[in-house]
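Just the one chain here, the form predicted alone, laid out as structure tokens.
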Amino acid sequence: MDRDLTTRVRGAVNFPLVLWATALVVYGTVMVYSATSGMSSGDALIRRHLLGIGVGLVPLVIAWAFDYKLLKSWSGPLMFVLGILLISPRIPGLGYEAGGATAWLQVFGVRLFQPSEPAKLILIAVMASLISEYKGHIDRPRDVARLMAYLGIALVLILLQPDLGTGLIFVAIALGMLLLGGLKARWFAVFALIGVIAIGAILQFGLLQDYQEDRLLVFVDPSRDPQGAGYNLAQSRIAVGSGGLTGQGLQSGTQSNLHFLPERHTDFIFAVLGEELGFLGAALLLGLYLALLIAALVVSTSSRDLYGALIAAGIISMWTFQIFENVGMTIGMMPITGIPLPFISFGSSAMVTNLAAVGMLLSVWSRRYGT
């Protein structure tokens, strides 16, 4: 009996996935503690971070226990919920503006959570349901148009906040899932062309907010406006470069402790890590991410159906894009968009979403034999 129970547990738990996710959560907690140690609200922030981890374990367990296949027939209701989530910050009295975007919900002045975070997982479930209908062959224009319409609805709603960073994550999720779902290569070339035209039109007609346009211009010319829009990037690169091989030690980074580095516990926490733990600390983090993504890829390839494989692919795409964008923006290789670093940046909404994503992967894994 004990042997049977052990076998069942081993079959239900993807131990590498749990191990690497746990390691990243611990690593992130250490870095948030170090980054906030010199702040007047540091104690409150670390408590909120730990609370986010505790709360995130609830959707992780629920998603793990829930049969992911049941979501396949709920694409309509889920899309409705996604729309409500993304519209809710625009409702007078409910939205809270931060960083130029009205992306938070608040009640009686208390900031609750960022609706765009759970919306990412809902979009994954919806797109997986739609894409799986085509059984690995997507080529007809009307089929592509249908899929793009669902993505387009989500994009329009998120850009109304306006939250360009999350919009880019939505696009990355969809493209990664379409790649696995069998979209023909010529359509990716079409999307690339449309993307270039759209970017040109956005810049030409001034559709971006001033701060968003400044960030793009700084990406093109890092020396532009060093005391204004280019300040964040300049300080971040100084912090990363000053870390050397082994770093200056936890809580000993000069750029962060002397308050030169802005948003050091959220958007630019990788710069804090690079300064305090150096190249070796950054390499360890990237190694943990690689291990996590490989474990998620194993879940995708072992899925008993295309729907489960697509869910895993969506989560992989979400994490991969966020990692590349966040790390890239701190060293000037990507535009600054305010995208958090998964499991590492401070932010309860993002932490809860990432832990729920782990639960969804475990749901796919534990049912790979049809149980």
Contents of the next structure:
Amino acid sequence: MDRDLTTRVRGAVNFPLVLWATALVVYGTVMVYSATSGMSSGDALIRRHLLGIGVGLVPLVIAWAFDYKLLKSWSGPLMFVLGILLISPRIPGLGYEAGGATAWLQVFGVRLFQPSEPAKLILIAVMASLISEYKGHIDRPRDVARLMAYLGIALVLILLQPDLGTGLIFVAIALGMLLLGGLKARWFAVFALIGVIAIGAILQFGLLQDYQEDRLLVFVDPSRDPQGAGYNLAQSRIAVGSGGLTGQGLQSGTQSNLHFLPERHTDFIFAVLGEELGFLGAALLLGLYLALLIAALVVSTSSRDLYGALIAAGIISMWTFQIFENVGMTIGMMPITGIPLPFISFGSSAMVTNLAAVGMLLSVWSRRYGT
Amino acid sequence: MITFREELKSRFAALGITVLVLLAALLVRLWTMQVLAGESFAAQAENNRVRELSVSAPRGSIYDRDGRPLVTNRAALAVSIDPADAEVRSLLVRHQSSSKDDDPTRKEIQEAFGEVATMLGMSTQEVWEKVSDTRVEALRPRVIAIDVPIDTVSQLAERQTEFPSVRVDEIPVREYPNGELAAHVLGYTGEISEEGLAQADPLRGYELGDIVGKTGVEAQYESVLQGDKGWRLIEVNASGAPQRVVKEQAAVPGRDIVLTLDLEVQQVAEQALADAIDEAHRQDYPKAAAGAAVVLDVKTGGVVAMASAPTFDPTQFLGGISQAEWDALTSEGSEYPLHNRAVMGAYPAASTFKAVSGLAGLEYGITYENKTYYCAGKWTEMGEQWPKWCWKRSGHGTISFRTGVEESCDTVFYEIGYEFYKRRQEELQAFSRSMGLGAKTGIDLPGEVSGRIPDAAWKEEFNRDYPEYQMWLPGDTVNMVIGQGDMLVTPLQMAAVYAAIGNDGVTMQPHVLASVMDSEGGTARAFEPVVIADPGIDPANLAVMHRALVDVTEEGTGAGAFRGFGATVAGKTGTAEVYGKDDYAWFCAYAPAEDPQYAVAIVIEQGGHGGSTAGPAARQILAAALDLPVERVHATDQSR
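Write the structure block of the form predicted together with the partner chain for the protein whose form predicted alone appears above.
Following is the full complex, with the preceding chain placed first.
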């Protein structure tokens, strides 16, 4: 390899980012393997997990090679695609209902993917292009209103599925990007006020599904209904807690293997990790996440333009919120919602989306010089 | 372009700090849960996955004094429903969930258990009630029928795939090799009741569904017979299906016990009761249906036989008694066959009490062996308006104390009783109590009653709402002295009293336990005889009473019953008057008179006269105890 090429590769590849993402994917694969080993469909599930990783490498490479700047002027068409994606499961014949929400897209009876997953990245691209127009200063009410209108459309569509978890991710993404995009502090106060009023109204008018209300009540009082709504939380707390410092060993968690843990290879996979690998395993995972997020933050700070920095900030916000919410719910710090743990949970839609996000970060990184 | 990064510096920092704070919060929480509270969560996880299943211990057997089996165990074929079966489990989970809507429907229950119920001759509802009893350990198979006919079992076995939840096991149940023999002493077993569970020593580890002794020796020596349960720790998955045995501890079988009962004497005692009731019917006492007999070892207080009529079949209680059977045993008009009349029945002692009141008279110097009385038939010492009659209305004429006992002359005892009344010391009561009357003997059987020795204080309290009846009157003592009035005794108490007269006045504690065996068949613990009353009666007075009681069976009211008997018997007849009923027949005795070994007391409710109904029965029983030929004789007695 000649010197010039080495420099070019170094310039195009953010090694820490790739390293930490790879480590997380490997860690996730080990955990999915352990969580599914006792299931009759365990082999099929692990194959599907590996397939998801393989498929995800395609958008990763495409996004990397693609000049992210081209997206900047496409906010209109992208918003249209976002709308189509979020509406698609509601189109008769295309939707597939699972877990109380019509969140899957199916064609001829074959489940394809959850449109809400790629929708998160499209929302990031749209918000980045809108916010970057204001060049780091957002204060005028009409500007704020415009941004909120776009976010609001996405939120309404996602809540129609209804997918409260992804809705919360949308809000987290927007908040992180607005922070970087220069929204004045008083607007955050206004949002906080609106948020409180909205939560009050939701509870007051019973806009939540019964199961969602139960989850909230159980979050407030974990001893409530330990055999019913509180069962998942109680069992996952027991799993994590019983892991101790070093855990019970892979495939040896009784909470997991004896089926006390619900959704153990998907939403509650962190409970399996906590039970089988203990505090050390959990700390290792959080350490890897911190390293990945720092690498992404470096990408953001290194971006040659505000647009790229915003895209990276959106991805950071998305991952941070998902990690905090998912781990938080298994240990009782957050109410239970169906949000997967990035790179770790079984689920191809999420895996492909997260790998594509890595591709977008690499795209920003590799184009940090130049004009 | 350079400027935007400078401007954003603080915002990047804010973003980074937010990330750091959130991850740190998770890490701190994980540290407290996993490292600081890890053990408590680990215990919860253990509790989650491990269920304890108890393994019942075989119950100890019961033997007579010569080691002949009275109660043993046999293997019975039991059909149970296994709650670990997936279908049953889901029905149970829904049944136990708080929401009524989840309850299994009648149709589902019918589908699950209908056919099995039909094969067992039960209703589906009966089966479901046993299966859904939530008070039983979660994993314990619910026994729904025992002693299932072998062809039903083979049908079930052939169709095992259709009934995956049905199990056929051999379980130990009580066996009674001698049928109903000694049912009242032995008692019966059954599932522990909720009250029983609440009162039981928690260390014994009883659970609902456990078989325990309910009455008799089975209840009295429950702790010895029961043994220690073993247990199995079973790992289950989230839906409760067993995965494997984690740990187990074998059960320790219950101890065998040996009773003082003699199988043969017991058989004769029960037969004698039946014969006596039969004899009463023959003598025109058609209402006779119940009675009791007790035989004691004079020297040790050991119960050699204890019978109560009518009796019951303890096998009815195996696997749970049906309501109809229970009603038949406990309803009014059933004569209460479950009642052990030997210890639970309180009767007026009638003339058998004269052995006690006569001794009292001798002890307090009111009378002596040859003191003469005049019996005119009618006795008016308390005033013409309060006449009392001797049972022999024509009168005995001039009669001594000794002959008064022999002939059971009431006039002699009216005189003695009136004298006691006039002394106003309640000495008759005190003496009766000193011989153990009016108090429980403390026999090792449940349900014993204390009887009653009436006195002035008792009468005042008893009639506290009727002031005009509160005063103790001469007639009260005069009635009591002949064993009537308000005094009540149990057959066991009278047997103990006669045993004491034959044992130099010393009353031994009656008991049914001889010894507890150890696991090798040796004796772990033997019952040591206990003296419960020794009033220090003058041997000369005892000798007077002894001679008088021998006269009774040789020349007096009991002579007919004991004519030609191969041993000398010291005994006394009794005929109790009970308001609204036919007379109750009594006989109490000890024998052989020269060296007393056995004391017997027998009462036949509404059986007529002691000498003609109870006496011949006592003869049969004593013959069996003394290894003499057991003969059924007919005798006539008109005394009271």
